[in-house]
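Take a look at this single chain, the form predicted alone, given in structure tokens.
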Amino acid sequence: MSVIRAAVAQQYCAGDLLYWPGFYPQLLADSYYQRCVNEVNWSQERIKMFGKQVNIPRLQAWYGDEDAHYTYSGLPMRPQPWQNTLLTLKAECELKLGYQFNSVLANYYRNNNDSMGWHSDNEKQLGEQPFIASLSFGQVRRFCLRHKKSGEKVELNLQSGSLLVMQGDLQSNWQHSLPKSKKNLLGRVNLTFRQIVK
């Protein structure tokens, strides 16, 4: 499985974005999707937006080493202990990328109404140049990037079984999102492995 650099993203992104559309074969990707849906301890968190507490439009879970504490959008995340499926996936990403992770933010997009708004993963706990490995299982979803200054946009259709890596200055210069869709869509699990800086 050779690395595929997304040509359009490479042209526009100041940082680096790598994409393997077939990191896992379809049957294995389907199996991992079902295992994650059934085994991960999903919950729907609430965050404050425009002075009101609202449900985030997806389910999520935070797993990691005991001291891998993380906060985003004012939401403190205490890690749940690693479970076997997530440990297996973490090890496979580490072997491929030569990078060690101590945590994962898991997202479960149940249908086309679940989404992720524009943001950058630039919290201090992720270091100056965050290195994030993102696995996708289930429904193909549109992943969008937007340059903070120029407004230039890049889009990728993230395939089931794919691996996306965001590194370098990407978080400093770009935002990303996973928008809602007008089409009826099935579920998608997204696992974003990270290294929390102590």
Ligand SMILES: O=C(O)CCC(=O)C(=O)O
Contents of the next structure:
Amino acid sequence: MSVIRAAVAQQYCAGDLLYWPGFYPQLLADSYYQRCVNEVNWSQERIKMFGKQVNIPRLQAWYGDEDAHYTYSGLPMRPQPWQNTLLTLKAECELKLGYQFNSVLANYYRNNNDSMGWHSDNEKQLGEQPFIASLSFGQVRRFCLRHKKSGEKVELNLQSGSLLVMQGDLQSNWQHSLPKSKKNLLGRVNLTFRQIVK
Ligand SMILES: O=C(O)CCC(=O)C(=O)O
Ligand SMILES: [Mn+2]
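Right, the form predicted alone is done; let's see the coordinates for the form predicted in complex with the named molecule.
Everything in the complex follows now, all chains and molecules, and the chain you saw is the first one.
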């Protein structure tokens, strides 16, 4: 059993993937969900696909320190200045993990048709071994991992109030995605705190 599969099976930390399903209790997670939906300055980004501009299937927002510039899926992102709820959540992750973040990519999946395709967060600006803390609030969604060489697949249901950490060689060896679902689903907010290396 790979380290990553062990981490998922045991639902605690092992290797490059660490997972705390109940990092926040449900009532607090519900309240953070509402606050993020209402307070984050969401936008509908567009990307070029097969020569045509299309909406990406979710809303997004990028917040961070002034100098934390980032390009994500070919989209140059200028950070918005930090907002209170995001700063609180960042501080709580930093305290738990003993690691500092200077930016966050916020994703709002409005329903089951919103998704994120297969990718690795392996942009140069994240350094050799990106350390990413991912908070989930709202609808439970399936998070999939696929090994780049062997094709091995691992899935976990990201709970509301959960904290997932991706670190070490995870981005070098694996891709991840958040697939659409056929079932009607409510909204989910995901925050991935990152450290942009200057
Ligand atoms: O929504 C998620 O859990 C994944 C988000 C993600 O992979 C990203 O922001 O790079
Ligand atoms: Mn990602």
